[in-house]
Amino acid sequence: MTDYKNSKLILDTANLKEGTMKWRCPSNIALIKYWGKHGIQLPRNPSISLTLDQAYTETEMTYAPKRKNDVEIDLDFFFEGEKNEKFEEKIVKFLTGISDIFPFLKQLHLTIKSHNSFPHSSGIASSASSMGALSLCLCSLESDLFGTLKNDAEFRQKASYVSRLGSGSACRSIYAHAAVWGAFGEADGSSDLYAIPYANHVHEVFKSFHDDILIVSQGEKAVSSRAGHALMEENDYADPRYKQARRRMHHLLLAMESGDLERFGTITENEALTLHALMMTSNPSYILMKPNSLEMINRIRRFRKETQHPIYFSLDAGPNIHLLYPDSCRDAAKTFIQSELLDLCENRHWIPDQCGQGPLQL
């Protein structure tokens, strides 16, 4: 199994000087979805996304010498500009929680300003790109200090290591295009520690693939996905869907490999809905969905009935429905999107986005 811990980054502090890292890091919308945890955030069954673009934070870090002689994290965080107490309290949580990775964390003074391109806790996967970002600039901070984890392939396997422990998945979000997490025979090198990148697995049509995200509704959640996770455990639907997660995703898989459109397509929505459909046999149970994530599948269907064009859609979770399609759409499903859909978008909002390159250091 690997471990990360590492009791030798330990640093000298005395000529030690201020440095600052910044990454950005993109969300990702599962296909297969990830619903349902064990251990130390260890999936109950295997997952497979597609990298975005557009849905990113950027997180900048910058460290310095700490002031004060104790063994606790020293941070400041903010968010959108401004102090965030609560979201720094969950980082300090976390900090402290792989302090045996990243020793030298409790040496340091760290300041954190961290910002989304999309609203945060509407269910377009705001933990994934924030720890992923967080988790980037972590090893980058390693790298800096110790001369580690010069080879890409070593760093990005242990920054989606270190993102899982604080979102699972933000794992995905490492790697371009597209990445699976989760230990499945089909797809070799895969584990539940960390993602790997699935990019020269999949047709080239996915390559380039479109997920324009139709904001219902940019308010909070009314349950977090870390809530909605923990009711998996007496969800009584909860042990077939595991099994039936693993049947998709072999067929997804393959639908993926050979460019298969209406089959990923298939499979692709009958997994949104049936994330939303374990939110509601939850105990208690729960409904994340509006009047008009609703409307929207509704039209999405007609509208792929009557045109033939493969345009299909998902859900992360929240209410927020992402189109998917092929490049080849691209005309047809922008003019519908206007036509038919963003007067059903909270104040006409819409984030056009696409597979992206994966992470960017700043």
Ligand code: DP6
Given for the second form:
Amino acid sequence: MTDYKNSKLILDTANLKEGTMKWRCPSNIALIKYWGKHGIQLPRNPSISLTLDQAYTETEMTYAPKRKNDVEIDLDFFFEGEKNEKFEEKIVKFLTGISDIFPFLKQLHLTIKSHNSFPHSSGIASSASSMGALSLCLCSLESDLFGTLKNDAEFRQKASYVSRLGSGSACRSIYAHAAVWGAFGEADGSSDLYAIPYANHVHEVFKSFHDDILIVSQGEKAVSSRAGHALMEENDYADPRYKQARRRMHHLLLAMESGDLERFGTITENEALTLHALMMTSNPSYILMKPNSLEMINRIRRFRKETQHPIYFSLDAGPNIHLLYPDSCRDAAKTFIQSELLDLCENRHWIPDQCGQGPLQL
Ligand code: DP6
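For comparison with the form predicted alone, would you give the structure of this protein in the form predicted in complex with the named molecule?
What follows is the whole complex; the chain from before opens it.
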């Protein structure tokens, strides 16, 4: 089993020069949701997502030989231009946890500067893009220092594996357009350990698919995804849910291959509502949707019925609505958002986005 532990990755720091690497990594929207995990960040069911474009994190990592002679991770972390102790603590913990994969990290002084393209408080989950960007920097660092990971597929697989350890959904952000995470017979090469690229198996229509994020509430979530996953372990519906996710995965992959938007949309909306139903049936139960999330869902369904435009919704673990539609509906969607949805957004805030090319080294 791939575990990427490598005790040989140790530096001779005597002549080591300072260096910098920088990556931009987008967020992603899951269509079949990852909800429930076990072991070390292993998913209970396979998931598939579209990789976004405009909602991203940029992370710059600078390394230099360590001045102290200890075995701790030595890190200065800056978020949006300011030293951030809370995030620094989380990242030190993450880097310590993966120091058997990158043992040289303990030989370096690291400075990491990170910022998001979207406001931190916008209610958009940033763990996928931030863990993706950080893991790509780590793999570039290994590649620069040791001459390893020269092949793109090998590089991305390791970046996906490492980002999964930081946040499960992050492992799918490493690939352009679409990615599958979780072992699933119908997706060749799929694994619980990392995501695989899936763009070559989906219809062209999805490569320019839109995902506009309508900000219903910018507030911090009452229950984190981490806690939500944990509650699945005692949820009475957990086992049928994991079976259902596999069935839906089968149907969705077929719909995405053939470009059957109606089937795609029906499954995608059912998945979003199932995710929230699982929260409502957890113990303790909780609700992350807001009245305006429901009102938007009703308006989207009404608009679709009246106009026949294939415009659908999804939700992350939060109240914001993701409006999904093909590029051919761009104008109709814009008019619809402006006339019927913006009034329901907090401060009329929305982030137009679409399926994109995946991470970019800067
Ligand atoms: C609802 O990836 O945020 O967005 O692995 O604990 O970091 P951790 O959880 P996270 O969960 C994301 C859940 C989701 C669905 C999805 O992206 O598949």
